[in-house]
Amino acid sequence: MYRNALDFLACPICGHELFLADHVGNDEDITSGIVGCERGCGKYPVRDAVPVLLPERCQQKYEAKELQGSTRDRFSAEWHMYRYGETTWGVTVEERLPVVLHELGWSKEDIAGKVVLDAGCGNGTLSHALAELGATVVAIDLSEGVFRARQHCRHENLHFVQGNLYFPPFKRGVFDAIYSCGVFHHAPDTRKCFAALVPTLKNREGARYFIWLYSKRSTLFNLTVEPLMKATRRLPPHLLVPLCYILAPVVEVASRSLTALGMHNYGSRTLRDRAIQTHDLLAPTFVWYHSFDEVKEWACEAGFEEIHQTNYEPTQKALSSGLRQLLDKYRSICRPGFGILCKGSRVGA
């Protein structure tokens, strides 16, 4: 944990300042220690250079659903499957980065100097890539994967945090942008996640809030895959992970067959990446589906002035040929879903 991370962090319970109570390591790069709430809500450990700002570390009691322990365990198992240097969801981080800039509506020059929250950072590779572009990035994840991410993706502009988006451990008005892809719909309440982070945006016209969510599925999916998902959610991680490795070759062969028959355009993946994708489908405790109009209503109520659905169509004439190709690949590997970009927030500090 870099000491200047405290410029952005706050108590997840009351939102007040945190102070460094005790630490091991040099004054600027803290490997372990304790950060405390100025109002006395609780003391939070710094473990493996990552502050653990979870609400269960305080004295108050919360419902198990709010603490999301099952979700934490399942995604911890998922990111333990990942091997650094391999693709994520079938794409390299170099391929994903232009898509993210397209989603935020920024160029590489635009994002330099911005403070960005990566809400649900997973393996941390995207967070690291954004930091390399000159952004200051705060990367939060509920899972234990955030500790591996800190080991493999270190950067002086990158701060990793273990936290719960229901209880965001951030000061008000500190972020120029919030980016979250495929995360909120795995919380007990998607809308609650969205609303909880709004106050952390800066009170300025340039503030941006992007989320990507699952859209509602087909009747065929609901009749076939949904029952399987409901069954596998009950399996403990030590059983589900091996099952996903067993299913990976079957899923890959089926995907390539459907592509060859022209029924769908699935991108090919390594068996490990396919196993992770299968786990991502079968493991989450909560999976919610939404529409653009539904989420647009949330954004309007939160005070955003501009709300746009992200266009992933590779036919857009204004795009470079390279980005069009990436968007086409991105669409082929992503589940049905949509991106929404909210701008012009008046609700910051």
Ligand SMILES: C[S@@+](CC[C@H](N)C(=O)[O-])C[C@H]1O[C@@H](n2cnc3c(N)ncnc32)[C@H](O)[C@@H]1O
Given for the second form:
Amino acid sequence: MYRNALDFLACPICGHELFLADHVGNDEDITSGIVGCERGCGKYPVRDAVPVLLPERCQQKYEAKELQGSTRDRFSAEWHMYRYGETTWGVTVEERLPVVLHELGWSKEDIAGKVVLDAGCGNGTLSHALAELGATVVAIDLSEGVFRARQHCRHENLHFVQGNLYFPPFKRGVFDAIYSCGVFHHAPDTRKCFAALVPTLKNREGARYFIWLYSKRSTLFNLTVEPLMKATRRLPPHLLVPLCYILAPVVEVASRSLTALGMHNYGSRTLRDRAIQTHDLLAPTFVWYHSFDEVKEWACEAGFEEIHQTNYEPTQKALSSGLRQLLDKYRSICRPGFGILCKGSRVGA
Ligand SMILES: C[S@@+](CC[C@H](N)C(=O)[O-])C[C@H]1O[C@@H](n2cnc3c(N)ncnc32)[C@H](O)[C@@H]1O
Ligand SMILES: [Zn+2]
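How about the form predicted together with the named molecule, since we already have the form predicted alone?
And the full complex, kicking off with our chain again.
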């Protein structure tokens, strides 16, 4: 943990400042130690250079569902499957970056110097790419994946944190942008997760909040696939992970065949990537589906004035041909969902 991470971090229980109570490593780069809440309500470990800002110490105050132990274990198993240097969700980080800038409505030049929260950063490769563009990035995840992420994606402008977005361990008004892809619908209550982060945005024009969520599915899906997923969500990781490796070639052959027959357009993946994707479908404890209008209402209530649904159509004339190609590929690998970008100068602190 770099000491200047404390500029952004706060106690997940009461929101007050944190101080470094004890540490090993040099003063600016702390490998292990303890950070304490100024108000005295908790002491949190720094493990393998990552502050662990989970509110477990106050467990009696929260229900197990809110603490999300099962979500943490299941995504920890998922990111353990990942190998650094390989694709994530069927794309390289270089392919993903232009799409992320498109989602945020920023150019490479715009993002340099901004403070960005990657909320639910997964393997950390995207957070690292954003830091490489000159942003200061705070990357938080509930899973143990953050420890591997810190090892493999180290950057002086990148701060990894283990935390639960339900109890955001951040100061108010510190981020120029919040970026969150495929995360909030895995919390016990998507809306609560969205609302919890609003005060961490800067109260200024240009601040923005992007999220990507699963969209509502057909009745057929709800009657067939959803019950199957409900069953697999109860399988322990030591059974589900091998099952996903077994299913991966079957799913890959099926999706390539459907694409070859022109019945669908599924992007091909490596078998490990396919296994991770299959795990992502079958493992999460909570999975919620929303509509754009529903989330727009939450954003309006939070005070955002400009709310846009992201256009992923590769046919938009204003886009460069490179981005159009990437959007085309992106659409072939994405599960059904939508992006929403919220802006407004009356939100945040
Ligand atoms: C599908 S992955 C997406 C990862 C990353 N955003 C990406 O696009 O590659 C969802 C991530 O959300 C994290 N997550 C789920 N619930 C969370 C919570 N309450 N707080 C923090 N992270 C959470 C999981 O651990 C997992 O890494
Ligand atoms: Zn506190």
